[in-house]
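Starting off, we have a lone chain in the form predicted alone, written out as structure tokens.
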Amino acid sequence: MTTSPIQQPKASHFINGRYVEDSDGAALNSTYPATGEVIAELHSATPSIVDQALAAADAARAGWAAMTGSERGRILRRAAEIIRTRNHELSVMETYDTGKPLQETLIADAASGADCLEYFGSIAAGLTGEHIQLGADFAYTIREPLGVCVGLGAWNYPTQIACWKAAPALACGNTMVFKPSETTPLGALKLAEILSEAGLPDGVFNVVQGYGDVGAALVEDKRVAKVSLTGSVPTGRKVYAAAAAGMKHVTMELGGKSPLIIFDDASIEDAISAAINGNFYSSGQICSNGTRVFVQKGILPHFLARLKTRTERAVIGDPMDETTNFGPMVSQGQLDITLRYIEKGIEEGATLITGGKAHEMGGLYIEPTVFSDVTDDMAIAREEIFGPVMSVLPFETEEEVMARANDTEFGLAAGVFTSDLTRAHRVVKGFEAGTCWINAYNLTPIEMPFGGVKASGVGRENAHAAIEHYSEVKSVYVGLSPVEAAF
């Protein structure tokens, strides 16, 4: 292993308040995507590990469940400070595991995980039930926790995803096992070193590392309650469908290729703004994009003229350098599919506006790239590809676009620009899409909740609706009549 700029966690796995180890487990390795330097070398969980985790939580439920929601909060407000006074050393962290720009992460990852820790730390002793007056008799309802959680996390944002996870499920009175991507295991292990330290009591949150077998050993087994998972859409499927079986609770924020609209009353700097945070951001990462850019026609020469300039500012380079706003894609299986989908493009008649190609930089830069004069049948216009790849498509006509913007399977994210804001509202309630902007994009505040319909998922994740997804209800009617009966 080469020296690691970063300090290597204790052990791979966090189970019952400390760190754990496994030597038998397959390697499992951190690579800084910027340069393939190994910068942790962890092991896949044994059935072992996933017995231990999984027993921790199970063991941890009851007496967590006990406590009251001001004294759960009181431990995720706590972590969320230690958070915030770390931020800078985990987003350095952050950006070594995923590379992503430190310019990013410094505010978008670990900052984003500590509002989300606060922000359901300070709902948590307001999560009660109601009365029902029926007559001389009455009913009340109790919000009860699900039991153990099971976290699937992606790679894109792990810290932050980690969060979203735990904080819902914690706030309720859950326990969790969190099980991170393996291309980026790191932030994980982090989050649980700091909800310990914080007061949370062992083997209410855990953290084992593992590939595919891992994740469907936790999804099967007895003792999970829920399934809450970020993935593709195709992982989505089988996670959901093994959980189903075992009739348990689930989440999925899986993927999407979501529409833009971009209408001719727009401000087309502020338009051409999203479409690159929508498409670039993360080195067009997120599956929340906005891949799909349709543009009315009127505006269109000009809107590619202003994009075409814009994007071919973005600063590639070292992540490390803050003023790096473009860094490389996390693995090279996701730099070949997307230099797949650009191959693609070109050969079914895009028209390249700007980038296509692997950068000069080598290793896994790719430049963002533009098309032009696509089609709606196009596999870059149809296919999530998860890569910095933009299609833009003409249109004429609302009614016209808001056809061509739901003809598709997925339905994660939406957004519109235009300065009508009647139209605005009335294009955001016919997108099928779960999580919508009007003139802006991909913001994802905590308070919002945020989440997909048609494939794109299940559930929600972060406000209070994500307390509907981490806790069931329980009805209780109370009677003070005399019962009657037939006979």
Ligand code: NDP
Contents of the next structure:
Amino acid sequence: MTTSPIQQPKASHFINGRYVEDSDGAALNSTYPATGEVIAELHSATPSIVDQALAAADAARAGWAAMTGSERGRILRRAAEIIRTRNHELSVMETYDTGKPLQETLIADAASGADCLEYFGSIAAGLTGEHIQLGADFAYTIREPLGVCVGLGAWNYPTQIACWKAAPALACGNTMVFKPSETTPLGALKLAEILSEAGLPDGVFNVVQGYGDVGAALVEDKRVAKVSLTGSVPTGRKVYAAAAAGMKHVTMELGGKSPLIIFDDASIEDAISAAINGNFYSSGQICSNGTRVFVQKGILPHFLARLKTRTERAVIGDPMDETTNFGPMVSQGQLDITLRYIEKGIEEGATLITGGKAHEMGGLYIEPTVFSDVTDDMAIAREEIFGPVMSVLPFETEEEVMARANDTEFGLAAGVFTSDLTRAHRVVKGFEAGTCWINAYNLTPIEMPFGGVKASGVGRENAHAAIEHYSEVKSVYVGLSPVEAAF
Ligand code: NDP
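Can you swap the form predicted alone for the form predicted together with the named molecule?
What follows is the whole complex; the chain from before opens it.
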């Protein structure tokens, strides 16, 4: 018996406009990370379910692509409105699925999904080709959908990730089969339900549950034209390789170990706020987090003292209490990984400023942790932890810190705090990262492209940039002159 307010979904999968079950699939449960309570009992997709979903997406392709952009956009915007109206209920569900505090989910999850549906719903009507005059002849281009797209999601922002993939794909006239992370199966199902309620034709957006093997089966299927993954770099390498075998389009939103550089002329309180947001929001489970905080030597003692004081003010507790601003980790696995990295940091000689252990509340709670005296070669400075562990690294000069900031296989994001605007732009120009912030951190409005370089990814989500990754251009040359031939 569950005591949570979350209703068990009608079935595990949503295919062709309705809930579908196949209880032969392996058990796949969603648990509330704060208590361990099972809130939904589902099944992983069987090969038959995978086939049904792809067949539905394939069959819906022509009809959806034939609709005008305005018609498609209207449905997406209607879905955005439904999400906004039901934001509280959806946020409660997201909190139960992920453990993230309601204080966060009320503003960052379904709400950002609605922004995304509204944005792509608004630009769908304006997606056109171009006219190219060629003397007496001319050419034009037609922007065409790719076909059936597969979306694979991570567990940290289940609803937002589903929207970030579905909205641009659907706006361009594609159909989609989306597989959420096995850890957080609920948000994508709700999105499918809401899109259907908004008038989306059956089969255009389908959701199947499953573990990595289900994701792999989707990626390998011949009916699939494009794969968009949000996940770790190791999974990204596998999915990219499988997609390449079928010459499929990809978008890869992968992990990071992003630098946040704080110069001595910065507003220190703002920089600390950014470091806190960029390390402890969602209990540190955010891909773009600025987990390597480089602080110029002159301000280091003051910075660390204020950072410690402010970090220790975190309100850790029941995620459903709206005063809580730091919740549990999503799973035992993620908690164990994080605790192991903390131990490694101590072993390697970093200085623990605050936190450093599982929280006295027990369960999946952990203390927000700050290390200083971190050196570039330590594991906590090189590897993505995906937990609330901040590494503070001192630096002296701009030249030195830029080389150190870029000395990583990752390139998802980077930030700089300084009051010298010339320096800020110079630093940003030098970052090897896809998404950068000046005197801000981790803000990802839908209007701004988001994505990584180097091992952190391929392609961009959000903004007009996403359109390029969910459509292709057909060129048409129109001859109006006599055709000449050599013989
Ligand atoms: P994973 O890489 O473990 O999984 C991502 C998704 O891929 C899941 O749905 C997973 O299924 C699926 N999957 C796993 N193996 C395969 C395979 N061989 N073929 C196809 N699909 C597969 O990531 P996590 O869920 O653990 O999420 C954390 C990671 O995501 C971090 O590295 C983080 O940085 C990154 N991330 C990146 C973001 C970005 O935008 N750049 C945003 C958010 C997170 P299952 O879970 O069922 O195994």
